[in-house]
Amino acid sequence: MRYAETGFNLEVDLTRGSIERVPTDPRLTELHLGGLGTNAKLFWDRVPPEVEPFSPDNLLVFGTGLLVGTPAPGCNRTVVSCISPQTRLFAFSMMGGFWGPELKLAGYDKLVVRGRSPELVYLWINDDKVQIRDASRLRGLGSLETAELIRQELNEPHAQVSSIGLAGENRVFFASIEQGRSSASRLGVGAVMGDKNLKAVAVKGSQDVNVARPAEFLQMCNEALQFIRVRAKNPIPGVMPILAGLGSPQEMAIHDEKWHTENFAWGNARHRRKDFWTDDVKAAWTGTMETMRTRLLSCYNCPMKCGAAISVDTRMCSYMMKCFSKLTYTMAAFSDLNFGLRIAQKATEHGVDAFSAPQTMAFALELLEAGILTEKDMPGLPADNEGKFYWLLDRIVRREGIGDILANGTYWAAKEIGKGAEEYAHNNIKKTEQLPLKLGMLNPIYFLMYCTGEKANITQIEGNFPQAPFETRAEREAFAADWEQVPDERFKQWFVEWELRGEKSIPQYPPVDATCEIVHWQEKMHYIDDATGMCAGLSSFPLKPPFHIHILPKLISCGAGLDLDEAKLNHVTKRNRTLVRANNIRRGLTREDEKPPEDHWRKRFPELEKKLLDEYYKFKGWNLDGVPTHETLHELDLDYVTEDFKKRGILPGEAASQSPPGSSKGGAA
């Protein structure tokens, strides 16, 4: 018996029209646990380096983490994956809610969508019983609405849907996956879907998931929920309001603001406004807050309430908004929050993803400012500022006009446009629109992490290790007296030692050897929790909390049935971050690649950031270039990458290349 997975996935092939459940290999599962890490060997293996995102034999993969669908609280997590349109590179955008769970309850891992169907269709899988169903009256029309008008079609109000709106139909390159509670918003994996014809997926599902030891497995279950009550009544003392409690950031139970916006950068990521957040714009906020904020949500199986329904006009559903999003449109247009959540209620049926659709529409209008773009590029655009930003949405999404050159982001826009267009391109890794935020000194942890980070978003790998300094000695000591989730004891030193100013404040300390030990820890956990499908709101993002490091070993393998300690699941999870940098490097990914927006600090420090860099590749296995050794990858039982980077010249002879792999930057086509 398959504990915690059901051991099936669904393959669909939309060219062909066939629907295949396929049995897969439990060794794969004692190799990379699932949801990413399956994700990443399934990619290395099925699409090639020279499938463009765009192409029939570009694969979209649906894959749930290993223990979704069970009692762990938060273990709900789908992970899903594609190549790029944005980066060029491997996807892999994560969405929570109910459809993961679901469709483990149908009796599948992942469901895996390859070819293009002629005409428009969507998917309904109820068990056992598949389909591929006409979609063509629900062409053009919203997210949300699509999913309401499906489950009536099916007489299944319980359904779960994950759907593309008009963005994705059009190949917007930043196109989301929306799915109510949740969505798929980064790197354009909803252009991918709608590349397919692929319109929706719905899911029912009826069958059980089975534990390998259910009495320690809810055991463990029951003692989180404990600390998490506990936690709830004690949040962090001394940091902002989003990080001193549990959960994906509760931007939507809280009303201050101040840290958000007064530290990040307004318009086009330039702009800070350090006395913005006044009594009269907290009291303006807070009542806009409470009179769309209907109600708060949660995700499948989980107490905490991240998110919430947000109702704008009676007229259109309410729909789900969490995290930063609440702030990225109003933001972006230098407006308010009335006009914030109002347009993303548009921008939700549309489905783009909330930070890169902002960012962009604010760069169109700074190069009309500029003079780069002209009114003949932008007949028509409104005259207040507000109007603007929905004439933009409007045009993007449908890819009419300037909409159609905006709608590949900022990178390719720029490169389109010329006239020095690059240059308002600025805030850009690896071709993906970051956070609007500039700083002042160079932080030796955010800057590793924002290099060789290879997921979309700075937030998706920091976490657990608070992200400056308490003012007080005594307060740092009090904080590490109880964090028991470090890795090793060194970790609480380096905190306690670690001042606002002074000889050990940044950007030399965190020293060097230190530096690289906190940002792997970090990225370790979030990729433990993209493989086994907790939310990183309970593990990987806050401060202390329920499952860390010490924990998760025995909750996986008292639900998978897998003989797991922390030092195997340390293997595991560094054999799954390589297998996604080798993805990346055989599709041109180089050291080139990996640096911050050049204005992302005002004081830096070239030989120190060229240090940082050598010295965390040496401590994750990799050469001076960023590419996997022989040693690390004979190591992690990944050899086969090892012969075909021989084969591709990346990795020639028997030592490894000193020189980059690749002449192509990021992975561009």
Given for the second form:
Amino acid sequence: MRYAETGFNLEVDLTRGSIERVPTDPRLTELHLGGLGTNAKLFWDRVPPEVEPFSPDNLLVFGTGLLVGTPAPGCNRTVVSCISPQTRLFAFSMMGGFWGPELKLAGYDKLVVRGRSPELVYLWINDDKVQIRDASRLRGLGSLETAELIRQELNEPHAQVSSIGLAGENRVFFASIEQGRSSASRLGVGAVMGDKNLKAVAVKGSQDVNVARPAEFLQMCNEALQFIRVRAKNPIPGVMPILAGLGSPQEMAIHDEKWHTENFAWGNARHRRKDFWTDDVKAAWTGTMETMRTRLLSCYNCPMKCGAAISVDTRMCSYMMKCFSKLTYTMAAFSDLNFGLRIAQKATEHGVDAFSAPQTMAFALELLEAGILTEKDMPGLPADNEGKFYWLLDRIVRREGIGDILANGTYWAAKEIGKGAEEYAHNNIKKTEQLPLKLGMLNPIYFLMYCTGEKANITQIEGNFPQAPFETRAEREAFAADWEQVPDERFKQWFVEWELRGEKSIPQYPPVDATCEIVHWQEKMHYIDDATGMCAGLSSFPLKPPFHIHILPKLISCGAGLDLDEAKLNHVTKRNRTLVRANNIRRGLTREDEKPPEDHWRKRFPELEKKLLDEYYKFKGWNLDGVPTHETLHELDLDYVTEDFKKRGILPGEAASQSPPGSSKGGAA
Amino acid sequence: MTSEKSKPKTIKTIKINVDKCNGCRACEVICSASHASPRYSSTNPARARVRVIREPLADIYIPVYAGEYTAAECAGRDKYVIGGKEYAECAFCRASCPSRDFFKEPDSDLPLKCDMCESDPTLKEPLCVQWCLADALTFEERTEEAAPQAAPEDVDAGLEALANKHGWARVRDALGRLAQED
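Alright, leaving the form predicted on its own aside, put up the form predicted together with its partner chain.
Okay, now the whole complex, with that chain kicking things off.
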């Protein structure tokens, strides 16, 4: 018997219209767990680097985490993978909500879609009954409308539906897959779904998900719930309210937006407004939220309430939102929250990423202001600022006129427009739009995270280590006193000694070796979560979460029937992390791509930055080009990657296989 | 008229506050796990004896518990409008019935019924309540006077009415027959 996982993938070839239930190799679970880990393996095996994003040979994989569907609180995440049209790299965009557990309960760990349907279709998965159904009448409809119509057509009010809107159908490079409570937004996974002519996937399941050691497993779940209860009453002192609790930043519950509105950049990630948050603004925005927010909402089997139902014009819910998407449209347009929540409703129906879409629109308006684009490029553009954003959104999702160029995101649009437009696509890493954040002094920890994060989003790598030191040593000591989540005592020491000013402050502190360890720890926790399907909000994202490195090996072992301790889990995680990188290295990722936006920090330190990246690469077991060395690959049972790298000339052949000094046995535990 | 002295009885109650429900379905998860054999060995909300009626677009989230089995569905199904939201009557109904797919074992179609987590040793609260951190489900035990027994005179009056309609002979036959079956 298989535990936690079902042991089957659902393979659908949309070109041929074939559907297969394929047993998976339990050895792969031991090597990679599930979710992102097994997705990465699948892509390595089946998607060579020659495959174009919009090719029938690109796969679209919905991979549930290993523990999804078990009673582990917050284990509900699905990792959606494909080759991204935007970065042209291996994408892994994640969603919580209810869809992943339903797929597990229907009897599948992953849905693997290949080929391209001749007509627009949707999939209906009801346990062993799987159909490819006509979706022609759903063409052009919004993602949430689509979900509702499918539930009605099937007469299955409780089916879970993942769907795309116009943006996905028209292959907008930042199109999302929406599923009501959650969405997989980053890196254009919706565009690949649209390219496959797949409008939606509806799922309903009624099969058991087993756990290996039930009593112990339940005990651990109960302890986590108890931890969450206690923590809800005891937020972390000295930390801003949205980050003082668990879950994703509590943007839906908390009205104080001083930090975001004054520290993050407005427009095309350009302008800081340091005195923006006044009492009047606070009153108006609170009023908007109180009027439009109908209910705080959870994902499957999670006690946190990170999301909210937002009702724009009626008391009925129009869409669901969470986290910083609350503000991205507002701030891109220099507008107010009322506008932001209204346009987000349209954007959610169209299915676009709430980081990239507003930034791309603000970028277009900057180009207009600079004379690089002219009114001839935007015939009919309304005079009012907010009208302009609605107009641009509409053109982008329809790929009409200038929208056809903007639909490729700022990096590709700037290239196509030319005339100096590249200067305006200034907030990208690896060709994709980042959080609109422009700061003063280089932070070494964040430098490495921005450079080397392969998820193209800082929130998917940062987390367990505080973003900044607390003011006084006493406060830092108090914080460290019950910090059981750290891998070892050194992390406490690094934090306690970290000062806001002076010798032990950024950029020189934490020292390079400590910085490597801190970055590695934070990233590692995310990679564990992405394999188990645990929400980062209860594990890798917040300070002092209930699930951490000293608890997760046992939880995974009891759930999946594996025999993991910390060392073994670290090893599996390093293997997954390395295999993700291997996929990208093979697709052309180089050291040159690993840099933050030029203007992310005003004060930069080229020598220190070089040293940081050199040392971190070594720490990870990569050579100075960022390529995993053959020793690292061998240690991780990834010799097949070495073989491939040698054939492609990425690693030198047998004779000259010496990697740079210090790069072997990187110590990245 | 006199009535027998009624005895107080203990009523176990789960108070369901639909305003507090976040729709997470933890109640379904833990219910199905705790009724698995061995206990907690598997999870499957389709086997749960509590289901959340979810209509997210209409802002409807109602945890509803499995009650009695009924072989026939209702002849008519009414709707309630409460605070501007329209609810199907079934949203509040506990029956395991042919008109819904809730509250039936998926393998056998046999009806399911909430047992308030009766177990030995007794739990302080049913597990769904323990797992509802939103406090949409809270547990209460209260005592209630048992419904009073019908007074003998009331039985006399009923029999007389039957005799007036069918005649004493047929009533006596019927009584004899029923007494034998009992």
